[in-house]
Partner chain sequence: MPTSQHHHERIVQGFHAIAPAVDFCSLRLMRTQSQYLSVRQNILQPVSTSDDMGAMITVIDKGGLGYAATSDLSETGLRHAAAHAHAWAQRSAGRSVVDFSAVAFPHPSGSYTSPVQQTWDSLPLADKIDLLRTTNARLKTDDRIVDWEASLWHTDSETLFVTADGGQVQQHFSYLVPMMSATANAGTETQTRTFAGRGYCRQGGMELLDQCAFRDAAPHIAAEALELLLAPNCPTGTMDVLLAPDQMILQIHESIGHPLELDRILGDERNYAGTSFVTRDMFGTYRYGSELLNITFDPTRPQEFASYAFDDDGQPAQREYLIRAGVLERGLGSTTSQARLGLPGVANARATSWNRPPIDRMANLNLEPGQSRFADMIAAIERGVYMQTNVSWSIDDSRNKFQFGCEWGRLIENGQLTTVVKNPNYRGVSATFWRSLKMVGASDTLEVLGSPYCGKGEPNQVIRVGHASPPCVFANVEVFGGE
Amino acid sequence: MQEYFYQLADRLTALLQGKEIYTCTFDAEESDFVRFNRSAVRQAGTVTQRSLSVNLIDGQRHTHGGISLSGDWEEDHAHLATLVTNLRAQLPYLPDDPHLLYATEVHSSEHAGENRLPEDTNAVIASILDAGRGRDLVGIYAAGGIHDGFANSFGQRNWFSSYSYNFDWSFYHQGDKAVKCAYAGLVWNPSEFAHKVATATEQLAVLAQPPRTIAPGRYRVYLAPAALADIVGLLSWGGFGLKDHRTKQTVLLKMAEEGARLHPAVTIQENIADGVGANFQEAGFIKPDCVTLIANGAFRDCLVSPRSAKEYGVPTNGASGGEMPDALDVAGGSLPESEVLRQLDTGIYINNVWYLNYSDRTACRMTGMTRFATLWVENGVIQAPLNVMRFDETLYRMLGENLVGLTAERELILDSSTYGGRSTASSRMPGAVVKDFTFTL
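Just the chain, alone, in the form predicted on its own, possible?
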C-alpha cells in the first residue's frame, strides 16, 4: 500500500505542467467491525478503503479534489489524470490566496507501526460475549490498520501506519440507566478488559436500585476520565488555535491576556508521539512530538497551522487547518485510583456527560448534563443511581480553585467516530475530584 501510494505520487509529478506544484494526502484503513446488541453479535464485517486528496498549486492559486482508489493501477491512473485535468481547469478562475503556505523543504519520514493486535479476532469476540452473558451488552468493536501518507512535487514522501482497537460498549439496565465503557489501545490485555468488566458489573448492580433525585446546588464530584475527556475536549473548539487567540475569540482569553490560571497540577499537551495519528499534516509540515498548551496551570503555546503562520508571521508547529489537538494529553496527578471514593467522601460520581456546550465563552463556562451511570456516594460508599442533572461551571473553577486532585492513573481514549473512516484522534486522561461543582437543575 505504501509503495502504491508512492507510485501514484510519482505519476502526479509526471502530470504537472509549467510551474504547477502539488501536495497530496493518502488515507486508508483495513478495519474489522463487530456490532453487539443484547449480548449477541448482530453484524460483522471488514472494511478496506483508500483515498487520495490532491491540492494543485500555481503561484498563489490552488484548488483541491479527491478520488477513491480501487488498487487497480490502470483505473486509478485514469481517475487521477482526470482529477488533475479538472483541477487545472479551475485554477484560472480562482483568486490568489494570500495565506497559502506549504512545506518546500523536504522532510521525508516513515513510521510503519507494529501490528500487535490479536491474531485471533474470534478470541476477542468470545471474551466480549462472555462479559455480556446474563446482561444486555451493546456496543461496537473496531480494530485494524490505519494508514496515512503525504507527498509533494518537491520529492517529500511521508508514511504513517498504526494498528489499534476500540471497543465502545455499555451494560444497559433500563430507561436512561446504563454503564457506558470503552476499552481501546494497541495491545488487547485480557486482564485489563476483565477489570473494566468487573467495575462495570458493580455499577450495573447499583443501577438496579431506585434512582434518587437531589436538589440543585454545589456538590463534590468525581469526573471519570471519559467525562473529563469531554470537558477538556470542548476546549479544542476555539481554545488552543492561534487564529482564535489573535482574533480574541478563544475561550481561554482570560488565560492568554489576563493571566488567569488553572490549578498548578494541570498540564495539557498535544502529545503526537503517544497518539495513534500521523506525525505530519496536510501541507507537509512535520508535527513535533509534543506541544505544551498549558503548563502547571499557566497558558503556554498555541497550535499554529500553516495558514495562521503565514497570516501572522510566526512559525508553524505543524497543526492541521482546524488548529485542534489530535492527541490531547492531560498529565496525571498523585491521587491513586483506588482512593477516589474515599477522597470523594460524599458527592457525585460522574462517569459520562453529554449535551456539552459553552454557556459563556468569555468566562469559559460550560453547561452539560450527566448521563448513564451517575452515582450518589456517601462516606466513600456508592449508594444509588442519580437521575439526570444539568451542570454549569467554569473551567477556572473545575480545574482551578476547586480542583482537589487528579488520579495518577490515566486512560487512553480513542475517538470512536467512523464518519468517512476510523478517526485517529485520541486523548489520555486522568480522573478528577472537584469540590463545589454547580448543578443548576
The other form holds:
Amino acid sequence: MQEYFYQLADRLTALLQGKEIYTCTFDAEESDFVRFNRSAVRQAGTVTQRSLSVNLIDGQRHTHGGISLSGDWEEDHAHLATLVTNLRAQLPYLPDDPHLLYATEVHSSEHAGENRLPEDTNAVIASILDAGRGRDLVGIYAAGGIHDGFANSFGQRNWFSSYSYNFDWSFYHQGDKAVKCAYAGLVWNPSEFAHKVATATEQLAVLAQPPRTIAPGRYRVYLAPAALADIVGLLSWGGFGLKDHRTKQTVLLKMAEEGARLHPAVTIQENIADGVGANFQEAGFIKPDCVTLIANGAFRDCLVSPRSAKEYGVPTNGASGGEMPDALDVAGGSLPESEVLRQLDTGIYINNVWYLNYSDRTACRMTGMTRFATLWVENGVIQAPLNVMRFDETLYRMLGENLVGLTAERELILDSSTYGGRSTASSRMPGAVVKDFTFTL
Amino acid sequence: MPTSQHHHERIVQGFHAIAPAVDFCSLRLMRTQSQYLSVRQNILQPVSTSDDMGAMITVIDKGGLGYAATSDLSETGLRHAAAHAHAWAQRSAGRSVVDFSAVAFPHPSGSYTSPVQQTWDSLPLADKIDLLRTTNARLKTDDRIVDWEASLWHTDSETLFVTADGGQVQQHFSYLVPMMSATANAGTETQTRTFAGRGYCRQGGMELLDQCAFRDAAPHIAAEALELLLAPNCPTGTMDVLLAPDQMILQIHESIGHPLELDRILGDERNYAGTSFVTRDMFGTYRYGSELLNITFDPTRPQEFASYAFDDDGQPAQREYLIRAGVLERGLGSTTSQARLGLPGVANARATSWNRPPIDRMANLNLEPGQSRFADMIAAIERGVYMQTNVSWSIDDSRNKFQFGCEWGRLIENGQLTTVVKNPNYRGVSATFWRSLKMVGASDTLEVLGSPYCGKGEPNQVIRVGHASPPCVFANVEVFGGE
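Could I see the form predicted together with its partner chain next, after the form predicted on its own?
Everything in the complex follows now, all chains and molecules, and the chain you saw is the first one.
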C-alpha cells in the first residue's frame, strides 16, 4: 500500500507543468465490520477503500480534488491524470489565495504498523457470541488496517499504518439500563477479553436493582473517564482553534478575553506523542509532540492550522484544517480511584454521558444526558441504577469552582467512530468528582 | 459528469458473471461527485471537488447475510468482493438476528432522476464565485460583524442497484446546499445568524437559489446577528412557543423520526444511537400527539432532499402516513425490519455510500399543513416566544427527554410580536410534547427543508434527510435563555 501511494505521488510529480507544485494525502483501510444485536449477528462485512486528495498549486492559486482509487495501476493512473487536468483547468478562474500555506521543508517519516490481528476472525466472532450467551449483547467489532500518507512535490513522503481492532459493545439488562464496554488494541488477547466480560457482568448485576428517579436539582457527581472524555471532547467543537478565537466564536471566549479560569488542577493538552494516529497533516506540517491548551486552569495556546497561521500572522503548530484535537489529554489529579466512592459520598456515579451540545456558548454551558450505567450512591455505597437525567451546566462551574478532584489514574480511550473511515483519535482522561452539578429534566 | 451507460453495462455484465449461486445476491454501485465553494471574509476559500465510486456486493445464503465493499470494479475486484460477502454470509448463518433467506427482498426495475432546471455546470465556475463574493460582501454591514461566509455545496450522485435474478434500478440525484452566516461580537458576547442553518438543502439545480431567495438574504441575516448582540436573554418560564419551520424540522427529526425507526425499536442501535420509547405494541393505538398532528413519510415529493423512487434494498418508495390525527400508525422500517418485527413499514433502507450497508433511515419526513394563518397564530398567543433556526440539539437515547436551542427568538405578548431575545431554549419530553400541539400553519406557510447530516449506525453513517413543515404552536412549554 505504501509503495503504491509513493508510486502515485511520483506519477503526480511527473504530471506537473511549469511551476506547479502539489500536496496530496492518501487514506485507505481494509476493515471487517461485524454488528451484533441481542447476542446474534446483525450485519457482517468487509470494506476496502482507498482515496487520494490532491491540492494543485500554481503560485498563490490552488484547488483541491479527491478521487477514490481502485488499486489497479493503469486505471488509477488514468484517473489521476484526469484529476490533474481538471484541477489545472480551474486554476485560471481562481484568484490568488492570501492564506495559502504549505510545508516547504522536507520532513519525511514512516510508521508502518505490524499486523498482529487474529488470522481466524471466526474465532473472535465465536468468542464474542460466547460472551453474549445468556446475556443481551449489542455492539460492533471493527478490525483491520488503516493507512494514511502524505506526499508533496518537494519530495516529502510520510506514511502511517496501523492494524487494530475495536470491539465496542454493551450488555443490556433491560430497557435503557446497560453496561457500556470497549476492548480495543493491536493484539486480541482472549484472557484480557474474558476479564473485560467478567467485569462488565459484575457491573450488570447492579443494574438488576429497581431503578431510582431523582428530581431535577444540584447533586454531587462522579464523572468516570468516558463521561469526562465526552465533556472535554465537546470543547473540540469550537474551543481550541485559532480561527474560533480570532473570530470571537470560541466557547472559551471568557477565558481568552476576560481571563476566566478553570480549577488549577485542570491541564488539557493535545498530546500527539501519546496518541495512536499519524503526526502529519494535509499541508505537510509535522505536529509537535504536545500543545498545551489549558495549563493549571488558564487558557494557554490554540491549535493553529497553516491557513489560520497565514491569516493571523502566527506560526502554525501543525493542526489540521478543522483545528480540532486528535489526542486530548487531561492531566490526572491526586484523588486515588479507590477513593472515588468515599469522596462522592452521596450522589451520582456517571459512567457515560450522551448527546452533548452547547445551550449557551458564551457561558460555555453544556447540556446532555446520562446514559447506560448511571448509579445512585449513598454513603459511598452504590445503591441502584438511576433513570436518565438531563444536565445543563457550565464548564466554568463543573471544572472550575465546583470541581472537587480529579483521579490520579487515567484511562486511554480509543475513539470507536467510523464516519467515512475508522478513527485514529484517542483521549487520555481521569475521572472527576464535581459538586452541585445541575440536572434539569 | 454522469458515468457512461457503457460503464454501467460492463459492471452489470461483470456482476452477473461472478454472482455466486446463493439465495440472494445484489450489487449496489454508487458514484458521488461534489464541489464545495465558499467565500469567507471576501476571500475565496480553497475550492474542493471530489469523485468517489465503488460498489457493495451483498450475499444471502442459508440464512446468513454478508457484504463486501470495494472500489475495484473490475471483474476480478467484483469476484473478490463476492467471495468475501459469501464468506461473511456463511459465517453468520445460523447466528443472525433473523433468517435472512426467509426475508422476501424485491427484484425491482425502474429509474429516478432529480428534477433539475438549471444544472450546476451551466453556470461557469467564475460566475458562481462572483455570486458568492457578492453575497458574502453583503453580510459585512458593520464593524461588529467579525466573521461572515457564503457557500454552495453541490453533489451529483448516481446509484445502480442490480440483483442476480434480473432486478435493476438506476437513480441519479442532484443536491444543492446553499449556506451563509454572519457572526457579530461585542466584548464577550458573540451571536451568529445563519441561512436556516443548512436547512435550505434540496434536490435540483441552480434554480433553487431563487426559490429560497439566497441572493437577497444577506442583509437580513447580518441585521439579525447585530440585533441579537443587544437583545436580552430569553425569559425563563412555562409558556407557548411558536416554532418556525427551520426549528420544526429538528423537532420532527429528533422526537418523531428517530423514535419511529424500527431498527431502534428492535435494539440494533442500542450501543450507539440508542433505543426508543416507542414499543411494538403502540402501533395502531398510541396517541402520539394532538389531533392536529399528521406525519408522512414521503420520498415522492419533488425537490425534497431525500426523495427517491427506490430505497437501497430496491423497495419501491411511496408516501405513507406514520401518524394520522395524532395516532401512531406505522414505523420507519425497511424490508428486513418489517420481517423481523412483523409490522408494516416503509421503503427506507438507505446507505450513505457504497462502503456502508443499508439501514433504516428517515428520508423525507414531513408534518402535514393545517389550517392556521401565521398572523392568527401570533394573535392567539398571550405570552410566548417565536423561535427560529435550530442551533443546539440534544435528546436522550430513548428519544424522549429533549432540549433544543434556536438562533433567534422574539417575545409574543398579548398577541403581538415584541422584543427580540437571544439564546432561546426549550425542553420537554417527546411522549407528551406533541400532545401540546395546538396550532399548525396552513399550506402557504409550509417550507421544504432538510439536513445533510443525520448520523446513525455501526459502522457510522451520515445521510441526507428532508423535512417539510409549517410553523407550529405548542402550549405550556418550559422555556429559558442563557446565563
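Numbering follows the first chain given and starts at 1. Note that the rigid core is defined as the largest set of C-alphas that superpose within 1.5 Å between two forms. Values in this document were obtained by computation on a predicted structure and should not be read as measured data.
Chemist: Taking the rigid core as the superposition reference, indicate whether the CA of residue 115 shifts 2 angstroms or more between the two forms.
Modeler: Moves: yes, 2 Å or greater.
Chemist: Answer yes if the CA of residue 219 moves 2 Å or more between the two forms after aligning the rigid core, and no otherwise.
Modeler: No, the C-alpha moves less than 2 Å.
Chemist: Does residue 40 count as moved between the two forms, where moved means a C-alpha shift of 2 angstroms or more after fitting the rigid core?
Modeler: Yes; that C-alpha moves by at least 2 Å between the two forms.
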